[in-house]
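In structure tokens, the next block holds one chain alone, the form predicted on its own.
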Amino acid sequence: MPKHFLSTKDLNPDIVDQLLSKANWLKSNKDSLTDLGLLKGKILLNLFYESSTRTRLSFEIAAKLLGADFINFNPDLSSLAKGESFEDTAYTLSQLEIDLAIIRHSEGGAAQKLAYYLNQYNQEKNISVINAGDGISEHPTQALLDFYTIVSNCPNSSVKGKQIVIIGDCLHSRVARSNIYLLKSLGAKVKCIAPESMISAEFVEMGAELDHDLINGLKNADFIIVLRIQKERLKQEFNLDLETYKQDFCVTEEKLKKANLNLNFVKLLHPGPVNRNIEISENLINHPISLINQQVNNGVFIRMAVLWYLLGHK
């Protein structure tokens, strides 16, 4: 069994099938999960150095439904305020009786670094690490729940040949990177639509097609993933004009129709939180094409599946 869940690049079709099958089973048996105590006795540590609503809460709910003990680490109340280094924190954690750490961090590669330190300092304990988002690198459980949501809305439960369009600030998006790695490996066609300042040749190297025109780029889309404008990651000199962005890249019903998309078939996703009427028009958020609420719900079951996959056989 794999020890960590750090990147969608580490997932192959067999692992993805196992995780989705487990998520389906957990969803079907959700009413009896607390009685089963599938991860009873396991101790999970939540290391969120960045703010979060959906990811943090879904991991906490997932852990409790599986019967695990869940501990929240608050960086503001830790010895970090006294100058403790990331490595020092990892050393301390390695000596505690925890089974798994879930980390979100502003630094790319932080999850891999934590996994390395924990293994170096305590090889016997075998503590697993889940990457809940690191810098602009990856957010693998978000990509997996996006994929689960997409295949749940595909007639043949497959993304092979499907055109999936990612819109927005790809350059600063860990969600975009994890999704591209995963979707391309499973046979989907991926296109990124963004202003020139929010995209780079890196995404072509990852296998995505690029477009800077929303209407043209949306043609033939089966699923649309809209990204959040991450103001906290934009450098001051980036100088983003929100009105211009809204005019050119906000997804609206009118623009979908101009792209000749059938609103009975195309589906819309967003990792949240949505900047309403900047990334997506207000009326599309709860429109029949929107899968945003399904994403939130699926996040609990996908994260349960990942926890079970890492800890269920230890």
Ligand code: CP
Contents of the next structure:
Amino acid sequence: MPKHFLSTKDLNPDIVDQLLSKANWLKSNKDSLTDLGLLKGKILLNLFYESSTRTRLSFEIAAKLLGADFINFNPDLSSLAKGESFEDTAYTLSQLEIDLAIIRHSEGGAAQKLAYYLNQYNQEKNISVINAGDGISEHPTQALLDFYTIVSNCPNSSVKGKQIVIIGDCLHSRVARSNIYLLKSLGAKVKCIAPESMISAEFVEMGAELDHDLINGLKNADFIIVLRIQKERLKQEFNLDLETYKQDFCVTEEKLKKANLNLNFVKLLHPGPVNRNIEISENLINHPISLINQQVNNGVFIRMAVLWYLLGHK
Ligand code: CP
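Starting from the form predicted on its own shown above, please give the structure in the form predicted in complex with ligand CP.
Complete assembly follows, chain above in first position.
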């Protein structure tokens, strides 16, 4: 059985099928889940070293619906404030009889590091780790819920041959990276549209096509994933001119029409939180093409499926 959920690179079509089937089953049976107590007796620990609304709350709700016990670790109230190192925190956690830890951290590789330390210090307990976003590296449950939302809106439930366009701050986006690994492995065509300062050759190596012109790049898009500008990760020397960004990259109804997209078919996603009128115009957020609310709701079922996948057989 899999032990951790750290990267979409570790997934394959069979695992994704299993997870999506489970998410569908959980959605259809949501009213009876608390009675079933599928993860009753399991203890989950949420370690969020960075802020979050959607991921943190959806994991907590997912755990409660599955009957698991859920504990929030608050870094500000932890011994981190007394200078305790990440490794020593992991050492302590390894002895606390938890079954699974969910971590968000500003440093890429933090989830892998935690998994390594927990295993090293307590080989018997077999503690699982879920990466809830680490620096600019990966956010695998976000990519999986995006994929679930996309296939739920595909007539034949497949992304094979579909054109997925990712717009914005790719360079600093863990969501973009996890999405590209997953979507490419499942047969989608992926294109990134970004200013030159917000993209790099790394994305071509991952198999994405690049464009710096929004209208041109949007042509033939089936699904558009707009990214948040990761202000907290922009280095001081990065001079972001928001007015120019808005003019060139903010997705508006007018620009979608200029790209000849049919608003009856194209769909729009954003992992949230949205910087309104910078990344997407206000009126598109609740427009019929927007899947943003579906993404948030699907996050609960995808995270339940991932918890079940890691703990349901232990
Ligand atoms: N998409 C996402 O990770 O949102 P939060 O930062 O609110 O969890």
